[in-house]
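As a starting point, one isolated chain is supplied in structure tokens, in the form predicted alone.
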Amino acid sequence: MVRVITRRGLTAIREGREQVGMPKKPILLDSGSTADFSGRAAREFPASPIETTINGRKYTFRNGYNKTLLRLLREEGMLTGTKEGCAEGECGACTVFLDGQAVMSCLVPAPRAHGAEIVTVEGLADLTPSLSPSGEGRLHPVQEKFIEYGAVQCGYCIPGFIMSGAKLLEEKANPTEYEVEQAITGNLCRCTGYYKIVKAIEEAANSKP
């Protein structure tokens, strides 16, 4: 297998085809905001607490500095919507937004949360302005379409898919099917054929106000 792959790669380079099949503008799952680290004081953990903002709410963590961001959110912040699947950055179940970028929180050291803006699946609905007279929030369009199209089976991986889909719609207002597929390449589902997931994200883009 190594021999075949190496031969194919070298042949493509020789023939000038190494970019064939690669997207010209790849999906980055980044809303384009740039984090400002200039105002963040140097910290020594555990002497100093981790002070962060999660879903618009201020948190101060005096424990968990030696954990991953995933474990910090789940065990210290009690935000259990973010799931641990592989714990090695392969499945995407733990996807959250960190300073505007979709990241796999199992790979991020907890102290990176200091001074950061974090959004988890619990806070995703709050990003959509309320349309009801009562002032209550409503689900994010991606969440609504996942329900409508039944894009859930066991549900374990779905928070990660929803986060990736929501970030895609921030990056691309009207993504193509291929761009949707690019956006979820970091998310694995062991139950489905992905058809309903892709369809739900596409329809969420069409339903945005």
The other form holds:
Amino acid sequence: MVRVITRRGLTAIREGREQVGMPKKPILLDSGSTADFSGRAAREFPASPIETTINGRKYTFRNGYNKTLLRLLREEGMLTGTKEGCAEGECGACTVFLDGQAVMSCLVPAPRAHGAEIVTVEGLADLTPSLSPSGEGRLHPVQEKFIEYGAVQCGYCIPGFIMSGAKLLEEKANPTEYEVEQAITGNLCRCTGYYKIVKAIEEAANSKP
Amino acid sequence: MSDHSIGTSHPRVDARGKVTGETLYSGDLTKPGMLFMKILFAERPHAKVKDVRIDRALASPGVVAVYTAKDVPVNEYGLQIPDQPVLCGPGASKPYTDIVRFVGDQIAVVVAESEVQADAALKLIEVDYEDLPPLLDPVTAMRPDAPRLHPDRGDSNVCVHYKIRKGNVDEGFAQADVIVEEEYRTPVQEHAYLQPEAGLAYLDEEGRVVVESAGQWTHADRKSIAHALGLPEEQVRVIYPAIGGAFGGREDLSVQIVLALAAMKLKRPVKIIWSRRESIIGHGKRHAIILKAKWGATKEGKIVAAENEIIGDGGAYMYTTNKVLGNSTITSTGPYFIPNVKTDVYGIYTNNVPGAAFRGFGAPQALFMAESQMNKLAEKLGMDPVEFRLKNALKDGDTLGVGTPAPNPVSITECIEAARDSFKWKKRAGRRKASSRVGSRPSSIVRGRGFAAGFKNVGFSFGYKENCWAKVEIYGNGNIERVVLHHAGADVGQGLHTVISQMAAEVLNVPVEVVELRTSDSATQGNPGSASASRLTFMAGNAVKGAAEQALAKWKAEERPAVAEFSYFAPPTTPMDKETGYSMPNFQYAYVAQAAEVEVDTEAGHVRVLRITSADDVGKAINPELVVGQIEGAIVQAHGYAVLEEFKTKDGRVMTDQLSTYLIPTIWDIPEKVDSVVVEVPDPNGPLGGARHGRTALPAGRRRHRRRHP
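Given the form predicted alone above, what does the protein look like in the form predicted in complex with the partner chain?
Up next: the whole complex, starting with the chain shown before.
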């Protein structure tokens, strides 16, 4: 098999076909992050606390500088909506927005949160009671469509899919099916088989005002 | 009838919490003063534990306690038989519990103020092992002269042996015009539910030990925990928060007993979360099975005899091997009428990770054999494989291998026809060519189609007194204002809570939103039975229906509030006769048929499933969207099993112990198109229009093109 794949790869390069089938503009799950990280790396932890903004609220963490961002959010911020499924960047259940970019928070050192803007699954909906007649606020369209189209089963992977889906729609308001797939290649689900998840994200794109 | 009742795809009642991140899983729980636990695993397949020294670990910063085998009141547990030590080590309350029998056996637990401290102390525990030669091959392990892994359990490592003797296979083969004799091997599969094992244990206000964790049967968990701790069952309380997938892998215990032990001794809350690696080495797997089959058919296309030998690798402990292989026994002749059957099924103790329940519960392996035999027979006969299946499909009154008919309705013909028609299966006349080239694609890519059918039990089998409890409370004055439904059945993601809410709403003629759920607490609810055996829609449905009807009768008699409890008992079944297998093993089966179109790159070994049609008879679909979700999810899991996943071990050690090495399907690995056909043949015993099951059996036969990557 190695021989076959090597031969095919080399043949494709010779014929200039090595990028055939790859997207010209791949989905990056990045809606224009402008993070300036220079200077922050030099800060000394734990001498100074991690000061960060999560879901629009200011947080100061004096502990957890040696954790991952995921553990910082869950254990210090008590924001448990973001899940740990593998702790090695395989499953995507820990996806959050970090300075406008969707990242797997299990791979991000906690000090990177310093000075950053973070959004977790808890911050996606606007739960201001006046926004809906029932007083429950307004969900993000991706959240609404996951409910409506049966994209949720056990739900453990779902926060990650919701974040990937929501970021995709910021990057691309009307994604193709192929682009929806690209957006969730980093998320694993063992229950649904993905079909209803793709459908829900597509419907969310269609429903956006 | 209410607008929100059964037969409509009401959104899941738990979906909102799951999309907003509010839903709490066991790893999300906290309590003031909470301690953390880490477990020391044996990390070797077979050894005698000579000594466990904990002094250095105890002196480590933040450590509150270290427990070993000596500290467990009754050092044994197991869902079917208590053959597994809670902790392996010397000086325990039970004999032979100083033996490590697989890599995931637990040696000691550390409880500390923080997880980091517990982890640091774990490395300070010193264990002296005497390594023993591991028995890793079930065929070697079943020999009479093989060393016994459980010296106190019989005189060999054969822990299960079932026989079927129906008719006379020699006479049957004498009538056969064609015979196919083959050997098949199906691999281990890891559940890979996204939520690794976790739990929180504490004492409640009544002094009971509470364990909040993910499981599949509250009351069975409680029984095992109480047994190991030497407590009456009432002193143990099992609660399930949200459960992050199960698929059978949470039927057996993982962290529950040691958590309860620590909470009981320390009188403080104790929490644990397993890493993915701990989860993969620490819980059971789908059984690897060796299947040998010799089947014969006449030139008219009638199967006349089947002789099977099935050897399942049970791994280190029983778990549910006896029941899984029972189900393999029943399904090993496929959903077909075969007049002469001889089958021997063995379960073998080895030093591998235990074989456990996994979606389909022994049926997928046996059906893979049966369906492969069917395809080979059809090919030898020059007959269309669908037509050949229809000729032999079970009909009402036909006897199974166990000598009794499958209960009505037997809907395999309807499923085969539905799959055939929806797929637009073209009849294959005469002998099939090995492969067909596909248009302008590289010459190495060929396409083919495959067809498979299957069946499996709904509900517990073999004489178990199958029952399920529910309670309904109705509040209001003139009108029903509020309904409280109590049920302990586990919603492992399949949507049980939604389905039982719909059923209660249907009976009481109220919107689903009026139904409030009280779920999965062994202290306040009766025994639900497990979330397995494709049983809960049927069993819980009948229990909820009964409770709701009785509560409604009280409501009409002006009782306020109107409260009723109800236990449903399923039609009785009987165990297999030891020599012949004769029995009425199940009160009901679910039937399925599937067709697939597959592309295979014959050079690189890559398999693409272009489309797959699955026709599943569910009786009555209470919530069609949930049913389709189950079919799609089952197909993708089966697809992973067939073409992608590979659980690798070396000398009994797990090599694929992360999601980066044990690969499950991503969005780009799945069949390109799934066409779910929901067949509805009502069941006379089914609740509310004949519902049979919600969670489809694993797609019965894997595609014909199943292959291992080179």
